[in-house]
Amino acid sequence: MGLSYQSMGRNTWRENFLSTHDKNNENYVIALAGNPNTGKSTVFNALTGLNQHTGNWPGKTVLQAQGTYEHNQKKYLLVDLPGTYSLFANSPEEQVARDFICFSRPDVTVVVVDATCLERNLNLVLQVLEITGKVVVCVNLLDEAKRKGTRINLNKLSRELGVPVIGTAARKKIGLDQLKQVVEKIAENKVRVNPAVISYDPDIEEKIKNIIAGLSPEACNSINPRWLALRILEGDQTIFEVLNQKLNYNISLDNEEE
């Protein structure tokens, strides 16, 4: 497999997507992330209260909502991402999410996921890390697990995701102190990650070193290496889509035998 790589500008996709007001007055941005129906637009109203504000993403009719809060005289932007069960861009609301935690490069994602079918979660979380270990998981409706019987032993979960895992109940206002304090660290670089990788099978992952030598260094400092030489080696089209329309990257395939 061939690979092609010409880069024409930088990055502005982040400065396309925030307004001048956010720009100019916020310290961080954080993605918040997460399957439908985990509490994540309960912990975003939590967060922000009333500063906050609704519209749609640039091209798209999915609803991108936004909102403030601070912490220690700190002002966050908090990006509340379409709910998604993965990110393979098979809908418009997987593509904005993708590409936004991509491209966007956001400062902190928070991935919120359901204490109650936390397996069922935890898909997205892996493909979440696959592109950023600057991640806080959000276990969240912990009362409603504990209801249940479910109990969830957090720090473990941490040990195996290699990254902050902190357990809410966003509608008591239950853990989002602490979320917010390790936001801040998250976003200061003041905690060490360590997020789990996928091995794949061997044949698959000597082409995924193959196609990441192929990758110019500008390309691998943009863009998580690993991650996007798996999208390559799918054959994933929006994703050179985006990278020639935002990025202003133009990658492409050529016929050829390895």
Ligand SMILES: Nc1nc2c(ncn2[C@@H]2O[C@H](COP(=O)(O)OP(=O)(O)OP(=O)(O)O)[C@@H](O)[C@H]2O)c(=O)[nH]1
Contents of the next structure:
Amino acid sequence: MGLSYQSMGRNTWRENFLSTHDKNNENYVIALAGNPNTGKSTVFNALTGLNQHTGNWPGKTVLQAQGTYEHNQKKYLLVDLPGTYSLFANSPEEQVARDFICFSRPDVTVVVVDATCLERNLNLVLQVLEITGKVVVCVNLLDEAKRKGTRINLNKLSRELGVPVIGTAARKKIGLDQLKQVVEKIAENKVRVNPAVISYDPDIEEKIKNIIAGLSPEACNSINPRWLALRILEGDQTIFEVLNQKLNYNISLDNEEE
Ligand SMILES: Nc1nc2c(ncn2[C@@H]2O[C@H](COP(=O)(O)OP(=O)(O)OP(=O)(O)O)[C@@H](O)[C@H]2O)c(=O)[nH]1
Ligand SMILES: [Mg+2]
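Please give the corresponding structure for the form predicted in complex with the named molecule, as opposed to the form predicted on its own shown earlier.
After this comes the whole thing, all chains and molecules, with the earlier chain placed first.
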């Protein structure tokens, strides 16, 4: 399998996905991801207040909301992603979320999860962790979980996932200061993360290894190689479409290997 690849700087990626709003003004870009209805926009509104800007994602009818906040004299550009159950690019919403996390490479991705149905939400967390370890898990709706008698061991969850986990009740603005502090630490690489790795069956792991070995160094620098290998293994055409068409990469896959 041959893969030719032209690299493109991170800022170009960002500019393709971010609107003109404050594009070059921010210190850090933070993505807010999560299943539908977990409180992403509530967190977004609480952090950004009136400093917001909405539009559509380039080429999509999916709403894009960006906003800014300041913390410790630094400016954060927060991007409220559409709610998704997965990052498989099966819908415009999933593709927007996937492309932003993968290609715009935010400094931190905050995954907002619903404390009342944690297990289902963790599926998306694991998918995000396959792309990046610069993640904070925000366990929201803790007030609702408490009302239902559910207690969540946030420390244990953090140990299992290998990234910080913060509990919030965003509607009551509880936990948001702590969230901002941890986001800062991840953005500035002041916390060591050890993101959980999903291991697949040995034959799939072998194929992943072989595909990674065939990727160019530029490809490995620009995109998480393991994640890219998994998408290639799946035959995910959307990855090639994004790389080739939107961002002028030149990827050709040929399977004529002897
Ligand atoms: N009780 C409680 N309700 C909350 C909390 N956070 C958000 N909500 C409510 O949950 C509902 C969904 O919140 P949103 O912020 O719109 O959720 P979202 O994740 O942006 O939803 P989508 O954009 O549709 O995916 C709203 O009615 C919020 O008021 C919380 O911490 N506690
Ligand atoms: Mg929302």
